[in-house]
Amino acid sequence: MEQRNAPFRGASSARRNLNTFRRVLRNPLTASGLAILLVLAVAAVFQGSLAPYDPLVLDLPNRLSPPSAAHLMGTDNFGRDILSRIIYGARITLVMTVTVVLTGSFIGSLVGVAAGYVGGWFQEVVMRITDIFMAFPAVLLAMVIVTALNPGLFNAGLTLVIVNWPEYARVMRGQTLSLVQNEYVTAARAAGAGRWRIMLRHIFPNCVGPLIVQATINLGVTALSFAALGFLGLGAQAPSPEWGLMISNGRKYFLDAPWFPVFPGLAIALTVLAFNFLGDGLRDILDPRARR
């Protein structure tokens, strides 16, 4: 009987996934966000083939050249092609943003589920620690931590993980408190399942929806924070083609060569908008009230 019903369950799951994908495409903002992210992902993966020039090669005779057929977005103060540097910077931004969000959500989820399930003094300690982290503005706290760790790409990512994990911990703790008294959790506990098995096999899978929404929304905030650290000189260091660092280097040439800081700024704005559109769409899709 179990084998007979398995294909029907598989078909039902595939049908639900197809309906979810259709709802995503029917939302114009979510579809546009996916399209922008797809373009950025292609640029990040095939940067060597798409970039017309080497992003690190200097060409001083052509420094601060305006946009032209040879350089579609102009050149910077060292004659480097801005379009090539933006294409190469897409990989840095996307990889670091996704890595930070995945790592922060993983750590925060484990801590939040454990706090909500164990309760008692452990929950109080975890919640007070998250309150301390969230009492400070995220960018200010990130600046303090990365300055103590020394500026750099890895330290900037580590800092954003440290700053962002409390948000996921609070979300998952609240979800766990709403699920811990459900019948299937009580039945698993009565059957002799251990704490970690109950948390990982019975509670965590039922909290994935809010976690995905929170992580997707935080992608845009993380990308913007990463660019802010680069702009302040606390993230990627020269000659890295990171977008925030490019804006920082081009701000002094804004009046004479506005294309230098404007195009990296547009790249950051489009990326953040794409992540925000995707997050809003997933929130509407995964929220039953919004579906009704």
The other form holds:
Amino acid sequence: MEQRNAPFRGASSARRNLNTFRRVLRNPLTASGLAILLVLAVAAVFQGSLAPYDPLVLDLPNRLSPPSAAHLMGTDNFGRDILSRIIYGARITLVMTVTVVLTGSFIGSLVGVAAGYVGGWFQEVVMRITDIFMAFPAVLLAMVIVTALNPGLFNAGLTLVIVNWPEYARVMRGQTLSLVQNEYVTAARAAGAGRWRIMLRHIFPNCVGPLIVQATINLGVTALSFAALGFLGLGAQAPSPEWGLMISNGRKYFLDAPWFPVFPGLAIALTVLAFNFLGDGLRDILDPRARR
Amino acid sequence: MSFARFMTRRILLLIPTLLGISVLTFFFSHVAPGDPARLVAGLEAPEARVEQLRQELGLDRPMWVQYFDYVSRLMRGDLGQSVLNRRPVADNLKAFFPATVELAVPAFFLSVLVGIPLGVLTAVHKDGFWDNVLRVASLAGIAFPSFWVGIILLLLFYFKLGWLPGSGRMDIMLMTRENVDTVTHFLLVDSLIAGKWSVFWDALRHIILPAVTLSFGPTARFMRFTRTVMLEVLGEVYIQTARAKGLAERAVIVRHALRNALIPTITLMGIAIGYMLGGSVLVETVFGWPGLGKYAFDSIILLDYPAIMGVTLLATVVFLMSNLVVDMIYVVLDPRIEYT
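Mind sharing the form predicted together with its partner chain? What's above is the form predicted alone.
So here's everything in the complex, that chain up top.
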């Protein structure tokens, strides 16, 4: 039965995916979010050929020069071209944000689905642990953890995974609890499917909608937290062109060179905005409760 | 389950959570880099002195002994001594926390009083001009980093226009001239008690920029959330009934729709308080505001563990309590709620 069902399910989900994709493109906000992200992704991939200057090479005679034809966004306190640094920073932000969200949602969904399916004391323990994590104001918890691990780009990412997984675990547990009631789970169990098979093949695929919505909405929040850690000196370290760190440096010069902190901030905002446009649109499409 | 039983269970569940929080803060401060004994002794101190201090501070004992010691001291309200200024952490928190509250309370009310009405406005005029403008504005409000917004506001209103002061709670010149007795640690209240209007006015002016910065994100969230809930409520049958009865549109929206829409919004208020506690780190750093957030940041930079643990614990307890209050209000306001 399993085998006969498989191709059919595959075909219908492919059609559904195509439909979803069409609807994403029809919504102007979602489409513009996607477009912005596409531009950022291109910048991140082809940074070497797109950036007019090397983001790390110092040019002290040209320090803090205002935006001009030579330097479209001006230069920083070491004479480095801000546009080039922003282009190089795009890769850091995009790669870190997406990796953090993927890892966090993966760990969180495994734990959440397992908690909801296994139930009993395991569920109780897992839920208390998520309670503990979610009792902390996120920025504060992230600061404490990243300090314990030693500030740095990788550890900032790791920290945000530690801070974020409980949220996914909660969502996925809730989904699992409602899905377990379904007849196809009972049928699969009667057919002799094991725990893992039921969780991974039957429950997990059916939670994907809410998971994607949650993850997309979290992309923006994660990008902001990541920049905040950089701003506090707990994320990427100098001379990295990470955007939060650039704002932190630019802050000291903002009277003489307002462009220095302003442009990296706009870059962050644009990225988060694009993530949020996408998240909003996907929620409208994938979450039937929000559909109107 | 009755209301009393629901609340009892809800409060009892806080105990394992609080224990877990103490384990987590203890764990993270003890795997952290740096040698606390060396920090207390100073970088120049001889190794023998550091070793002696390590024994005095009990840092040579097994981890679990240290943890139980930590918890038993916590029970007595002893949070240890801050490495930063050699004062008890509890005293430091007492001094810094009111400054954060004095900042967060206006920010909170600002975001509620701006966010909710705008949310109603956008819902009522769905897809209209203001709806589109304000929706994009609210998305932007969420997208801009608070620390960046703070910098821009400083640049504009302090440096360029000179309308508002840039940092701290009070003008330094004024602080040396006018001595205000500390009664509540809230400068606005203390200056009123002392009857010093110049101080009150100055303190108020100092609060504006950081409070507006802190309220930026939450305002946008309140607006978006209220819009969604209002749209849901406006589609309900009882709204049609109210309209059919011939009630004025204003009454329908305010008395029938908004009142019901406010209930779920209360949950967001709990979340907003948590956001402001975390966000205060960033905003206080930008504005040199001597509150809990800046204290947290300073102690993290100095690896002042007792202070880090104290701040984290306090912020978490405040967050938990505000969520508890939110839950209580929620249950009282919404008779349909099921106690589970």
